[in-house]
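What follows is a single chain, given as structure tokens, in the form predicted alone.
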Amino acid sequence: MTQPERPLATDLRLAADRDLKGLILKHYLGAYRAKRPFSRRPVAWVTSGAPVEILLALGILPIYPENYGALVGSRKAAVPYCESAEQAGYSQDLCSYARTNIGSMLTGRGELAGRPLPRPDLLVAAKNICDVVVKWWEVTARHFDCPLFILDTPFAADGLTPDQVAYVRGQLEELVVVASKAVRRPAPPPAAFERDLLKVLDLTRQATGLWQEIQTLRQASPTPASALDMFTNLFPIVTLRGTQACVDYYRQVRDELAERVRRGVGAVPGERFRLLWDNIAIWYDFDLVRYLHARGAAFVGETYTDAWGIYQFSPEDEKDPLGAMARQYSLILLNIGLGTRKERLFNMLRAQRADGAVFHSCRSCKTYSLGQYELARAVRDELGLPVLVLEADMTDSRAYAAGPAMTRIDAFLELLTSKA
């Protein structure tokens, strides 16, 4: 059945984007630089949780498969690479952006010019988003024989002891000893690593204050920047955390977004509804936000892009800044329990004045959607709010049902003009 057209929203993209594209160029250009053979700079692949500012202080540079696939997700093109994984033995209930990443490494094509990521010299996983990356990243490592360093991080249901922030702070010291190895370098003298940890970590600071100063500048009415500016803007802060590049593209977008807010220029034209969203993105289906443009819905936050300026390191650190990163890790949005997620979510909602809800029930990210549901009925029944649950896949389309979810839109966008 022919499902009807959908009127989209023309949005005002940031005058910035044009600057990001160039910065998504250049990284992952320096990554295949990098493998040269006249260059001397190793490169790890991490995930998104990972201490990477101990990577970029002993001069590794990162590259995350996640934030890849979220590329491939949003070009449309990650259903084949998942089917050559599947075809391969992995089952479609792993994570999609694992199929993505591990089918691109089976066949040996991607969507950089053609060519999967580079070759990594060492591989990070942080158990602290879940424990899928574990085994992928076991599984990268059988594959490319790679050296791999796990950092085990206990779950913070409600808070961190001492013993925790010690556990995990004694991995951080080891991750440094490991990681010089599996790159053929000598582990730097203590005082040295730590003047350059210092200043990397001088950067996140920056770049997270530079993005929760963003995230603020929402609040305003009409809001200067929705999802779509919010989830394209993600990549530096997730794949240059701790350069100066992040800080001075941040800088950019919060003078540009201030400006607007100045001016009274809205990201959505005639913003009737704030919303916040519930999880990853759908990237390869970005025509569903822009349909709730179309009818003045604003999406004013998001847990997941929130959750990016929770690495809040202060000059105070400066003491034990591995003991700094050890909290900071270990407090990542999916390793807390469900009462501060449930939280955060309300502080959220009423800072940004939200009008309603938007969950993304994600196949992928199981970790991620347990306790959605839960979460859902605490924002309808405790806040008034109405709420909509999406089933779909962050990258996965095979997963998403476009008809089902455009009726549970509709539906939801005349519950929230009954209630306006």
Given for the second form:
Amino acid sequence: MTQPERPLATDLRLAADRDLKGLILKHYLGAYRAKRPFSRRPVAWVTSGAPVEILLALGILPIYPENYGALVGSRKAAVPYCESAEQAGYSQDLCSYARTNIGSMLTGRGELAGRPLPRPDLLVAAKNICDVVVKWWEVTARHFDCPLFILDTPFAADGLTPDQVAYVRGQLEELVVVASKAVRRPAPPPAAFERDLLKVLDLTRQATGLWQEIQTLRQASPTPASALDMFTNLFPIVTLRGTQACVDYYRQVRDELAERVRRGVGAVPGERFRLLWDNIAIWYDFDLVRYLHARGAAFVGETYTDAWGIYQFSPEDEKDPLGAMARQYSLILLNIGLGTRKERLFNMLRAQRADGAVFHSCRSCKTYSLGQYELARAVRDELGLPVLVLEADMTDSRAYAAGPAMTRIDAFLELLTSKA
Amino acid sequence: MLERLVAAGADPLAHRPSDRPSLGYVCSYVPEEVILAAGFHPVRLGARPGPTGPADSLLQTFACSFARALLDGLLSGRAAGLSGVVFAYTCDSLRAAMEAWKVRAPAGSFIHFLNLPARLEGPGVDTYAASEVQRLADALAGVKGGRQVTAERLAEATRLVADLRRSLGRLDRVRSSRPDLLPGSVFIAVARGAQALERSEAARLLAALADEFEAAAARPSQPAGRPRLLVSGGYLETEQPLRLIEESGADIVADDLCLGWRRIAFAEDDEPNSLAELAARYLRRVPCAAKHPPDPRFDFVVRLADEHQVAGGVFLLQKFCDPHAFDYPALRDRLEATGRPTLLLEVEQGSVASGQARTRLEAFVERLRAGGGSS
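Moving from the form predicted alone to the form predicted together with its partner chain:
After this comes the whole thing, all chains and molecules, with the earlier chain placed first.
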């Protein structure tokens, strides 16, 4: 990938970012420590839509290969791992998170001080984000000869039928048993497990509540946080959801952003345009966002980061926590119909007062990307907002041409200017 | 007989019966039995081979080429004259094609999504699958020209479909024993026709065809000495990839294809008595790569290779088909561990690019002729 010369904005970093680095380090060090001899903490590799609260209530440490893929991508280091997977027969057309992880797994090399992710005791994949993770986790299970649990969440196009909820709920009950067995522990007594689960769900509820508050604060003009802050600060809500550390961190971020709003400090100096981002970040090219920042275009929302605010467990759910989880984990962004996605997108554009939308058509992520052409057309034709569709990939930079992307961004900026 | 079945497969919509409404369906997990019992003629919708047109403005080029071509056909008017289309949950690309069709279909079009589980085993799977098949039956009863799926109608439909499968099973054995008489490409064309022609007629023709081929196969013959191959992959829009393999000097004697033996070979021969039993039957069939767990399909492919004494395998990978692409390395290794070399070819828009593929195939066939095991 050749990078054209482009004037970029300097990031106005959040003070909380300093603690974030510590959180990330602690998380991964904790996972390696868990694999030391005599450690009693089992490790599960989970997908980003996995019902992690159950694992936490069972004392299992969840590790997120997708997050690891993002980490490798942001270090611009994914391509050699992808190539290793391709040499083993995995098509270059497959998800680059999967290829990055498979390459790391097969070669035994990695980006955490040269190490791959710590070996799993259990694998849990939820189909609610895509069918790819099911296949990817099958590959992983074969490699490690490790127990695998698939949470099958039927497509919730227009809501959920009672049969669907019952089916998913039954699997969550099964997960408690399967996970306990996989980590060689007796299944906990139901009452004790439910008590522990409710504690974790409450921590999830607090964290997602704060995450939503943060998104709401971004409605301010100028917006106190743009896409780079949010993509970077996504780590705890994805990987530490259900822990006190996650709640504490977002309280700090929320307070810092509230202070920025009070003082009228924007993430992008001279904010002229307010944009919304759709799909996963292009992890290896944050400069693309900085280029927009330099021209006064700030991101006031991302469907990707917003998606983590949906886990809103209420005290009402205490009557049937597994039923509530079955519903929540079935209704996540990538498991709902295009009509509902459009409705959420429009609501977000209006709430954040966006002037336009950037759609990252991500070659790796079909579930997210297919349907975007229709959504982009709807934003343009029904809301009259300029849209930009960028063809790229979240981690594999070989699928991305920065030059043409910049040309299209310039045209998009001109359109925004003409409409301003 | 053969010509009529092949012609129907090539142009299913032109071969619809005129005495009842026709209903399109996508995916071999949609139980034809239910569509028949509800009073419709089921038409398995494939995709137009060749470059896509209107679908390109709705689905990115990295969507599975079959899903794009399928949508393209629908947008180009292939569903006109059908009472509707039933999709099934298969994979993300086909789900997206269904979603796009929902937005673009003419107002009032009947579109049903059979929201089947991806898991084939585990608590609640059977009950959930049964509820979805029941929901399909209920929906069809409400479509113009549809009727209630009663036990008698279901029994009649399942008998008919079982007849079709039995005849295809007889033809499969001829394909294996005498590929010179019934080449694999023709077998698949016939199997495609059996999903297009009016089913009673298809059953009659298939039974007569099986009689004819079995009689011919009973006559002595000289072995052709061509390597025996197994092909594995998803849906094929045309038989071109199969013909290319045969033209390269090998015989296709067994398949793990969406249109072929994977769909036909059901685990049990007895007929289901209820929608719930029918749903369970589909869960127990040889699975598609999009279903979990994958091991039954892997075992099936290796068993097929042994049963049909194949010398090697060709993987026909639909471009951008994630489930098959993820399974490929493991399945390749399983087959090669039995001493059978394999070859991977990509299928896009219904065919494999013939120039380079032909050269690779000829080299592969030469290797098999020379008795080359796995490298």
